[in-house]
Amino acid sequence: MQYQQSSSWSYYMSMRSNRHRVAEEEMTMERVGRLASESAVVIFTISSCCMCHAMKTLFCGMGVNPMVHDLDLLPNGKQIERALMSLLGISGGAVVPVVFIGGKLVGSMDRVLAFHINGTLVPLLKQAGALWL
């Protein structure tokens, strides 16, 4: 009977953990939005990433000023990251820099540089409000 008073000790302990976790992904995956929705432009980025800093570059070129969120300077920045793997779909590997243009997710580097080079990144800009020309 001792056992049994354990096990379901065990159980219920795991199924709150699990809740709490489940409540702080949610809580976080919201911040995220509200932190997309901040500017036309957001990007995530780690500030010592050259790929971050090649992607800030690239907008401040075109005339864009977009918000910078480095996620190493603040401090819930690993559960940003996490919530942000899981908008991408990819479970390990380098994030960033993720782009949000128009409070929408446009993805990491590679997404970006081919709306550049197709054309459809300059629109989706002046869409956004972020270019005026």
Contents of the next structure:
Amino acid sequence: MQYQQSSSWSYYMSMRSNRHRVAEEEMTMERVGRLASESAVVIFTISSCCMCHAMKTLFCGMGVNPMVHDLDLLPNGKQIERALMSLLGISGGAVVPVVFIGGKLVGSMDRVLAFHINGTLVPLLKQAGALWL
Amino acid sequence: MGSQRIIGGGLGLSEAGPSTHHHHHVPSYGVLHGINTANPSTLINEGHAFNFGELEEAIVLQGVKARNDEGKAPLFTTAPRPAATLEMFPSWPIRFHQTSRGGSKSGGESTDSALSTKTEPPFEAESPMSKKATTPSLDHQHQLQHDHHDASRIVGPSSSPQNQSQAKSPHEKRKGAGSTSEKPLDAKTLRRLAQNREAARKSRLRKKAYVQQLESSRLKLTQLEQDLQRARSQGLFMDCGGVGGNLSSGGAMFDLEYGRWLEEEQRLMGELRNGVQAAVSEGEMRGIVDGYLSHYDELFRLKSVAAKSDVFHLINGMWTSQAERCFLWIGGFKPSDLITMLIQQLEPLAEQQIMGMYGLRHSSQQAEDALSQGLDQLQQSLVDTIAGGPIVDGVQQMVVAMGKLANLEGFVRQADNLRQQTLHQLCRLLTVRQAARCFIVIGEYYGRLRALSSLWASRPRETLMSDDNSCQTTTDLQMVHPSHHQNHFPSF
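Rather than the form predicted alone that you just supplied, could I have the structure of the form predicted together with its partner chain?
Starting with the chain above, the whole complex follows.
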């Protein structure tokens, strides 16, 4: 009886922690979504990252005023980083910078440069209200 | 002079032929031929050099036959084997012959001295020998031949009596000069013969050593060629990340691959030019243009692989030519500069296309500024890491610095990504034929930069003092591209 109780108790506890984690992840994802929608252009960065600096320079050079969230300065930065990783579909390495335009995920520097060169970035920015003519 | 003539004969009949006419020694020269053609087998001594001791005994003056045989191959090149190496040293046997002739002329002393000089390195100048072998020596050769007559080796001694009388001229020192047939050889002659034999043996040994040296060098050469071949083929099969490679080998491998890429690019350029000239169909031209574009895609893929193993190699541009390196921007060309050049060269363009090109240039410039500023910040941060901090913290410092350096690969990748996107966008902006022309312009532009680099590298170095023009030229070159120097030199 006791054994059964303890095993079921541990099972209950592990299930609870799983659910906890899943719930947490869902919460983080919601948070990310909320943050991304707060402004026309949202960039998640790390303060010491140079590529993030390049990303900021690019948008500022275009006349956009992006909202920048430094993950190393946020309380749950690690979780947000994990959430971003799953959003991007990468397992490791550098995640940031990650850009959201109009609340929708655009991607990393790779994608931003590709969109900029093929001429789709500026219309996207205008659509989101980040750029005026 | 006589020696030169003989040498000429050793190298080839063509030289011997005309020269022999100038001298009255044709008969004796022909004698050598005659002897050779008469009994090559006896003279070929198991592939060794001449056994001149035996030769002396065997030489017979064959005047008539000699004259007839002038057209045959020269004695010294055929008798000793291996032919390949001997032909390189026609002087060896010739020297021997001169020695023997010189000896016969002036007696044992000159023979001895000639022999002694012969033991020095085989490639020394002919002059010591040639002095001994003067033109009248051939008569003495006849004399010599008669002295050591071996009937079994002689062929048709038709003119021997006549030469014999000539040969019996005033060389009293010559022992045994009077004998005309087999006779027990006297002491001095025996000594001379022995010395000749000894010298011949030594010469054979030297030649053997040299031949062995040559053979080993040849083996080494083939081995080197095989290694080179293997290294090249390995370059083909090396996977990304540089399997088993240290940093430098990653760069070396990329150099190899880039070389191959350039060769293929030249071929594709030829296809483009043919397509434009032959005015092929649109579909076919589209195929050629797409082929060229994907060739550039392949280059960027190679660079991304190389960036993982040796990013410094890509950034310092040692894989490009010097002129290209001058305009290097984060490990490659600057897209906005290329577009500026293309806008000029691709005229006439439709208005829409021109607008598109200018827009592309503008976007590229913004991206380039962003990446350059990011790289500047990386450099600054690196400097702060390495310069600051106490010495004690050295290891930690290095660890942090290494972490920052790892970001370099990201910048090179993004720069290449920008270049790749620019090329693709160019293709979208232009018609198929315009795109073909565009790629031809690009290919020729970089081809000329590479040609300029090699010309510059091989230019004759004039001192600036002596030549005002060159002074001015260098100043002009410097003035033409000051902005480029500022913008394009890598920040590291």
